[in-house]
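First, one chain by itself: the form predicted alone, in structure tokens.
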Amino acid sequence: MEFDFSDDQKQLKDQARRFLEAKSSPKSVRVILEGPEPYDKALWKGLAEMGFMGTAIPEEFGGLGATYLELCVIAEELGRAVAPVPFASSIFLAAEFILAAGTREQKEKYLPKLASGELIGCMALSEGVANASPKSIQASVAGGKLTGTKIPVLDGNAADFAVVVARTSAGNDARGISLVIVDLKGAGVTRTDVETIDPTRKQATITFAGAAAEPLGAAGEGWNILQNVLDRAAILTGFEQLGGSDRALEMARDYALDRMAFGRPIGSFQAVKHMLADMYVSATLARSNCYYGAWALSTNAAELGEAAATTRVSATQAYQHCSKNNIQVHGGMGFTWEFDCHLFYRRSNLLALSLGSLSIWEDKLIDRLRAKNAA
């Protein structure tokens, strides 16, 4: 398979990079890292004005009506800038849930405001440190009211509403899982901050005590819808991880060329060369798999499931590898607060768990490849 982005899509990528270099500098990222604000509101407004949030939302629902390929290149630049905004939670997840399962009325109600940035959405899935499964879901809906606790909820303290995965019938299997939309500013909702490795994308504990719950999709179909949305989000998040991997590699390369030791750039030493080469190989493998994912997502190919898992695994591994070794190339300076290496290391670890752990996606990839070979 041969795949590449079009010239127009590459121009969009360049436009997004210029915008984010101006509006999401390391200095502005640190303001959110060190301060109380849950996200960069000025950057969020700017992204809305550029139309980036509405990229893949249909025009009839207030979006630009472009393709997922355009959204992929924007995601890559957001990752490169470690942008401190809830873009992924709102667009890769909340908007995708509504597109996948919402009624026309729900699409008309939520999508235009998501596209404009007026509303911020998030996904509330996990209920503790373990990977989410049908058995682990204890939050429940009865009589249109939601009761339970979700932790951690990425961007949950910034969001206006959440798509919540909850149980609507007894038992421990997937047939009892449904999706509901909950107004996080409404009655019966309590939010508290959770300490996280990356305060530029804050997380929350959300407790629901009889909160009004609006059904999203058919009852009992929540787990199937969730898996479909997670696959799509994995590819988009993969591009975000790819952008971070490339930037971490560039930082390490530039430092290795500038830093002198024993009268020579440290990049001339074999150990550093090998480290940079390993980073390059990791990032390049991730790019190849992300492009495979982008093709599958944009064409809704039959291979979407395996492409999503492959993208997720390789992009997660690449970002963690590159961000960690960027610190190593910088040596003792890489561990300091003043250098920006830790911004990427923090984000790489946050994203590694944002859609379920790496082991979950490795298992998905194995299962999907086995099923394909058995067919």
Contents of the next structure:
Amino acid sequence: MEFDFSDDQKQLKDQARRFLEAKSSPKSVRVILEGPEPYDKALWKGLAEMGFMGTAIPEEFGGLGATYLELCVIAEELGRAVAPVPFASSIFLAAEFILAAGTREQKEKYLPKLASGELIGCMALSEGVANASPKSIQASVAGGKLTGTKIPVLDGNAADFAVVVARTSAGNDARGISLVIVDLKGAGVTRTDVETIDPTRKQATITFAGAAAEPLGAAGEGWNILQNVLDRAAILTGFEQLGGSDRALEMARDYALDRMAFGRPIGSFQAVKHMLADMYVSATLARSNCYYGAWALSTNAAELGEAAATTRVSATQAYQHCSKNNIQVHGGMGFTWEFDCHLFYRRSNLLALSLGSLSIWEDKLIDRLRAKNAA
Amino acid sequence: MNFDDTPQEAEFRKSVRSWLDANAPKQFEKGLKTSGFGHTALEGVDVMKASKDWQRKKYEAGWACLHWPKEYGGRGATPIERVIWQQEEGVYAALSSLFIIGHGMCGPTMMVYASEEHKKKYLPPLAAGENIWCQLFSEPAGGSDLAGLRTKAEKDGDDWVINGQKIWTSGAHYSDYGILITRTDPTVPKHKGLTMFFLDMKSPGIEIRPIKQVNGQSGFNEVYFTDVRIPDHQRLGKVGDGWAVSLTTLMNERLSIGAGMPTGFPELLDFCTTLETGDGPAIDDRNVRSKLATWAVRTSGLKYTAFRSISALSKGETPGPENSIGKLVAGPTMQEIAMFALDLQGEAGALLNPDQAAAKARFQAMLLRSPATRVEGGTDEILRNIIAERVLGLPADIRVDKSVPFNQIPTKGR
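Given the form predicted alone, corresponding form predicted in complex with the partner chain:
Next comes the full complex, this chain leading.
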């Protein structure tokens, strides 16, 4: 049994870590946190030069044609560095939508530029408060024109185009949902920044008023394709969450070793030790579940859906647990803008929502386990 | 990233399977499958005899104590082969529970510290299941703080004379031999005055009293020693080296990794699927689903953590303190699951008779057994300390009694 990454994959992970430590330091993350830029353009360019965006995109479409396992280790390092770039939107979502449903022409048109970082894509799904459902999707396409409002759209200001989940026939059911690609720089598109809990990954509200919409996949198939892509993205995002969990745990451990109170390092008090041990347990369970997800993704296993929901629930819980307790271990200093704890706290809570909230994934997990049990 | 055996491992698995196919006691398969969590479903079967027969059969075919050297009754197998055996033996492994302490802890300790003559005499019958061994460590005054133990051993000619009391000794009432840690010098700090022995559990002066547990069963015992004599040649390690010897024993406990530890989740999932509430099956309820999801990912996390450990073993790495998470997660999860399963049953959750209670009272049995899981073999709190200190590198607890002579350590809280 080799339920682990290979030595080459671990080497790639080290390489990504070294690169990101240099190019995505907390100091540079703060430039995006505090400034108007939608993402770190220099970092994006650097990631493109490293070839990271094209990792799992087939060679015939301008990628490196490596496996998803390579993409998983890169995702973990992006999460560890709380990288302020639209990597997940462009690669885990937009590129996956096109790989899953695009025509050959669409693949040739978009994938090489996504792989090179020249184009940035995103997903436009949510239409306000509540998790997206077939009923909540009211943006509609008629005669090749999209009308409606999406809020919030992660990386909506950074992106060049969006894969929009929209209605192509009236009603409330999933069969009326289709996907379209919309050029966000084209006519009929208005984008506005929205304030969010994590400004290191900017979000927008996008209003479409008769914007040109290019169909992606068959009409009426949108909801099914979306579910499939969300599963795949959940596994890759799980690795991002895992990287963040581990880093938050390390920060808390290091602070507990250095900070003295009552004449001892606070890490010698059992109340603190046990809190850190519990964070380690969460992060370890999440790591093991993420590996299961990585296996399923890289082998296109029949259990992909179960593995995705397992990864998502476990990694979400772990990152939220580690990031909130990292602040707790740091005490009052953890609540300052100056300390970096909040970068992880923000990101963990953003990622917990970005592909649909925990309750949605709990439901998916139980549906899938139940179906397997019945079979 | 795969779950595949190497060619050698696959070959080994094949030979295990074909032997088990031909030899496993299939008449017990169904009963063993529904046993567990302090719940026995082998009705009308002499479990002791069934266990000894199965062990003898394995021994004769060379499948007993895989990790032991051949000369002492084992197979000289690699750690990964041992894991493969455990995976394949499956439900029948429950028939080996009488021997776990002997094979996993006492035997390996004897192998390091006993004389060659003793090893040849005692280890093969232990491997064959003829003898059952127990481990006499915990005391009323020394549980998590094992080195606080007070059972005295005093030299008298070529013998040692033992007086004192042990507690929580699994299987003492049916054991033939035991390994015993004692205090031989109370005037030095506590870790330095300990000495280990092995002894015949039928020796005069031993009195065994079963402990009635919360669940009404009696798997553990109190063992009283009154002037029990042990010959000096049954000493394991040097006088005063008992602490180091006990660490060898406890380290071996950690090497027994196999599948992830059971949490009761698959049983709960089945139960929630079939349990009808006023609004359809329980599993349709949002509140139920949310709880199930949390326990599902913990159970899955343990399973795949075990697979990661097995992969490390397969590469020749040694499992470390990170394996402490298995019991730390499984114990509390099992307890939460039991309480929740009873909650779903309403007032009838209180019923304990398998003929009246839901799911043959499996969850009630789990409720009443699970507190022990969180204590035995290292409490949740000790396991958290191990993770914090040995995995995360945090400072050890401040120990106020560490360099004080044992007989000057205060014994009363107030």
